[in-house]
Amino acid sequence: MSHLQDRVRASLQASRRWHIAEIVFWLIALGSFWAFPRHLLLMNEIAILALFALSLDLILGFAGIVSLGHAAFLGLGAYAAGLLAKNGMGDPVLGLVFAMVVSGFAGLLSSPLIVKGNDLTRLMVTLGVVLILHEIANSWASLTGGADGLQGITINPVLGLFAFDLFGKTAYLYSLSVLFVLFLVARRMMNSPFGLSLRAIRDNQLRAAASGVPPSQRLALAYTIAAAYAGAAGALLAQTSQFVSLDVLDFHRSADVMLVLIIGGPGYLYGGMIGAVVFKFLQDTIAAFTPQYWMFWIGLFLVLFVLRGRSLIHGGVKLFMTRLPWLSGRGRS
């Protein structure tokens, strides 16, 4: 048993090192702020799809929890960071905190609908909680602003110091900061004993509790941290675009989410990122070239990766990140 303790303890410690390719990974994201000045409020919106599709990640790919309502948590931590904000508090690092943990309770009073049930009662709950959210958004105009949208919302600088502007510069700087402090979090989580818990519990969840690991608290709490993040990405989107409205609770938005980590390929965290790139672009680069169809074009692009191209790129990501021994630092064995 100490042996397997070892091996295990060792398979982590080597887990937490970073690779070369995550290095530069992360050292082009801070360059495009320079590379692409014209183009900052993109790359913004970029970094928080890759925040909220994280947050996905950290259930669908690593615990197994399929969800067609992850907008829930995306609009109740936009509209938390817009009323704060609306309200005199206009801080954005309290409003982004605040949004978590508004974000985050909310995820732990709904887990006991997700842990116990199989992955179509998921479906059904998840989608039905969000379609609540949104005709409550809608029948408290008084306090959302309904279908008006939120407005009035005035964010003070960011640390005192950095005002946000029209073109995108602190916003893109503030956005990428809490994605990668976040990042950094979900990475220990991921590669610790908890995260060793989640996949054997998406993998066998039977087979897990028989080894000592309790599914249900484990599940719940990956949820509640999942539906945290997912506040974040929220209060980054209140914060950064000073306006809230019922879209944030809109259906497309858990659709486009889970179409952004099909594409990067779940359960590595970077899929959620290079899908978040890899969909905005596109999607940026079909509307402006046929306004009318972009929509037909993207379904058409999402049908054939699908059939097609999904293996091969996901698993030339995967080379890419952790299997090469130059890239990895770490020899052959």
The other form holds:
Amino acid sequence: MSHLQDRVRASLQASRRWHIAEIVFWLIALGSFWAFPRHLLLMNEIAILALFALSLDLILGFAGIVSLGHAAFLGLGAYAAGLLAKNGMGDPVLGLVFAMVVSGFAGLLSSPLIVKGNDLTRLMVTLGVVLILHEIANSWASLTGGADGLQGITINPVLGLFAFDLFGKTAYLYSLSVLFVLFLVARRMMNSPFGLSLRAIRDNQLRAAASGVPPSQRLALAYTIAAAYAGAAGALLAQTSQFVSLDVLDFHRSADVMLVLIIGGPGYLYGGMIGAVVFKFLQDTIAAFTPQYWMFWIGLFLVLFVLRGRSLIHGGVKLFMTRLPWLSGRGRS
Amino acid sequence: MAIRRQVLKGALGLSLAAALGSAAFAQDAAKVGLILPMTGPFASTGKQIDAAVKLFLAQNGAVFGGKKIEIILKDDTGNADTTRRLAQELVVNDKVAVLAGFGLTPLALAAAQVATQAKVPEVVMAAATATITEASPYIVRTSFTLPQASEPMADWALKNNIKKVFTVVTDYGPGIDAETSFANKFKAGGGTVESVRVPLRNPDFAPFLQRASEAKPDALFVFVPSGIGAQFMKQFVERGLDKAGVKLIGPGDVVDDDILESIGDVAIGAITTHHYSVAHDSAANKAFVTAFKAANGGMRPNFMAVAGYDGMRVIAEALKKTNGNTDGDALVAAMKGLSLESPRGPILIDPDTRDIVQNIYVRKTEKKDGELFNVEFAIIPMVKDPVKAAKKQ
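And the form predicted in complex with its partner chain, for comparison with the form predicted alone?
Now the complete complex, all chains and molecules, led by this one.
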């Protein structure tokens, strides 16, 4: 038994070690700040979408919970951060924490709906929750501004030092920092016994339960954490655009983030981020060429991609890891 | 290693090309960032304004005050976050002198902060909530405001023996504006009003029209955004409201010229108040309509097109006045008080509010030579936005 424990511990420790490719990934993300000064605003949106997709990855990729209503927590976070700032507390970090608490709490409250039931009921329940929230936000116009959106948000400088500028410099670095910190936390969590137990539940809930993992608790915890992450993405969205519209609770947000995760590949934490880069980049380039018909091309790309090309990105990542062993930390040791 | 080097080279080349591209033409061009919903449920607004802007430049040349106007068209899909990002990118990357377009109220409001911060004029060519021009001192509007078009309707209804009105409006800024301005004026004149609001997204009018028909009003007052009118009219007839003798009244958005033909004969008899009809009887309008149809495969211009056309003209006149100075404050100052003869009749940019002052026409939808038109039969001259006028008093 102790031998097995040692093996598990060793394996977890190995997966915690940093691969060179990961370091390169984050250096590129940071380097883009200087390399593409014209596209900071777009990159800011990518970072936010990446965080949102990371949040979905925690429940879909690791715990196997499908959701068509993940925008519920994005929207809650956005409105929480927006309303806090509108009522005079414009500190971005405070707003971020507040949004995470609000969304996390909502995740905890709604987790009983998710823990029980199969994939189909989960899809319906999550979709229902976001529809309800959308209608509340629409009808409660005195609080949320209804369909006109939440106006008059002023966000103070980050840490009292860096004011949000028109170029999006502060916005991108702020969003990237938040993404990085939350990614570190997620990485540590998923490479811990907790993460391992989630994967066990995803692969076979009965067997996991039989080997002493309490599935309901673990799933509820994962759902709560993911909700808080989505809330953080919402807060970033509200703070960097200083505006919240009903659109944050729209169905297409939930659908987009699922697409993003499918493009990048679920279950290894980087999928959401790679997917976000590909998705936004495509959308922006094609829309710049043809403002009228870009949706057609996006649609065509997605169909072809899901049919054929998915292995391109995923295969490419694998190839990068295996064919270039000198790049890999393990190769050297 | 080789792969990495190539990627680096590619990235370098890309950013270099981008930098060069933005440097060229920076001197004698005045760029106008045109942000419109070109896809999604409000694509018809974008299509009309885009076509009108192109027509204006084709007719008048693009050089004003020594500057060549260059249009950069962006699609915001009717999504406010995107509008804001595009506005910011246009200001920062493309150094636009003017932001223009803005199909819906939330979209115009989302860009207001950018306009203020960057000191760039924001010419609103569509969005019609009264308060928009107060969101930034750089906003100038060439479309209309809903209270401007709705209050005259109340006067007309009172004069024409309509006592009880049921209002159906889309539940967002302009709809609420239309409802409140109409209801207040109508109640003040002794009428009674019952109101319902329909959600902006995925509108289904059936349950609301059911309630309307149960209320048995003399008239149904309706506001829906441009492009949605066909759906409404179809359900209005399906519910038998026309046969029950309920008059259809409202600001002209529901019988939008662009979709009037697809609404069909059910629209005949609707009484609306609005600032533009394709049937407006003037030489300027006839020339505009003919040229617009010729350039767009027979598509009729609607009130969105005329606002886009006049919006471009306001930008052009301002450039002429400043002798090509593209400073935001100078441009806005030049736009204030501009008085023009538009295809819709005389218009004035109110120097106090930067909002448009224009004639409002009472029209009846009729069939003429096999085509449907909103035929004007009364004029209320040079109406100011009543909401801002009331605040001033």
